[in-house]
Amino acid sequence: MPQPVPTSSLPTVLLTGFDAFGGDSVNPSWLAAKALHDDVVHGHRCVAAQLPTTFAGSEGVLLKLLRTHKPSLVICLGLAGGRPAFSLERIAINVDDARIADNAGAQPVDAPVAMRGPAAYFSSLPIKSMQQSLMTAGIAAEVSQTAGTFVCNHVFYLLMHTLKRQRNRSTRGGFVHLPYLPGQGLPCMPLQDMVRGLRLAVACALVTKQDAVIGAGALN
């Protein structure tokens, strides 16, 4: 009888999420990321780790993360109080423009993230088919042009640049922003949808080669 193949040599997936942040104590990014660590999905293992929300750590923690799994699929994800969906992020911009400090106290204001980088960069995820998949079970999602100025977008940014500047360039990654939890606020949506969510998404990133509807690439 065949044994079965460790979940240690398949490829990876790695789902990140941020610690709380702005009063709230818990950030439901981190929750979804980490309910579905160790999970095998499409033949693929996901790792979660947690990122700091400060825009100084967040980058090493990312992109030690980066050189330790060599994953083929990265999905970070935040939270965006006050969406209603997944929002499916389109769009990283090299800016930080910070309305409120981060975790460490720092605010910055018209900053690069990258100071030589492009002015931005589309995500590489099917983000359009991801949002089908997610409509498809119920679950709410939209494409979002905007991942604000905050260490989300910094993340995104980050992740992009770097995955652009690597030799192989075959792994995929961008962005998704979550609801509230309810309780910390309207509109929200339960964990477990957020849970099954992320799953649905991780699964058709990992099928659909290409989206019918847009590219990848940076924008100059």
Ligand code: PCA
Second form
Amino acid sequence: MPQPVPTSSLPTVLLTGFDAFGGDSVNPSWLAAKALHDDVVHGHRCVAAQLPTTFAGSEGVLLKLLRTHKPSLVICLGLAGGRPAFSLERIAINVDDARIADNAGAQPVDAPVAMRGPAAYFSSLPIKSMQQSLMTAGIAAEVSQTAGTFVCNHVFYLLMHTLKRQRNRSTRGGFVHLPYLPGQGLPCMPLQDMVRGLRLAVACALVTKQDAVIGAGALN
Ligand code: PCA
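Output block for the form predicted together with this ligand, input the form predicted on its own:
Whole complex next, starting from this chain.
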């Protein structure tokens, strides 16, 4: 009888979510990531971890997670209250410009994320294919051209900056914003759909080597 492969030996997918911020008591990004912890998708084990919603603290936690798990895929998640759909972020920019203070009270204005970094990085996730996969499953999804200039963009930029400088450039990564949960604000999406959508997004990213060439208009 073939023995089952222990999941600890599988390549990993790192999923991060943030703690609550800005007066909210929950953050759907963490609840969705956590729900997939230890799940196996296309032969990869999902590892979920929480990042603090702080400019200063998020970097160290993210870098340690990348070193520890050496993931083949990284999807960082955050809440974008007011957006109606999975926001598949296209671009991370080298700017911290906070409208509110982070959870440590820091509120940088017009500061670079990385002093000598380039102006921006593109996501290396197949965002158009992911959008198509989610929409086919009846889950609202859109490609977003801005992850803002708060802690989510900061983490997205640091992720891409770090992956770019790794000797092994095979790790793909990017950022996805989620809407409010029901009861948290409007528009909202049930957690169940977020979890189902995240699983589909992971599966799509793992099997899609070349993103689909689909004009934005065709999907919206
Ligand atoms: N959303 C914030 C930071 C943490 C989160 O979940 C943002 O969009 O920057």
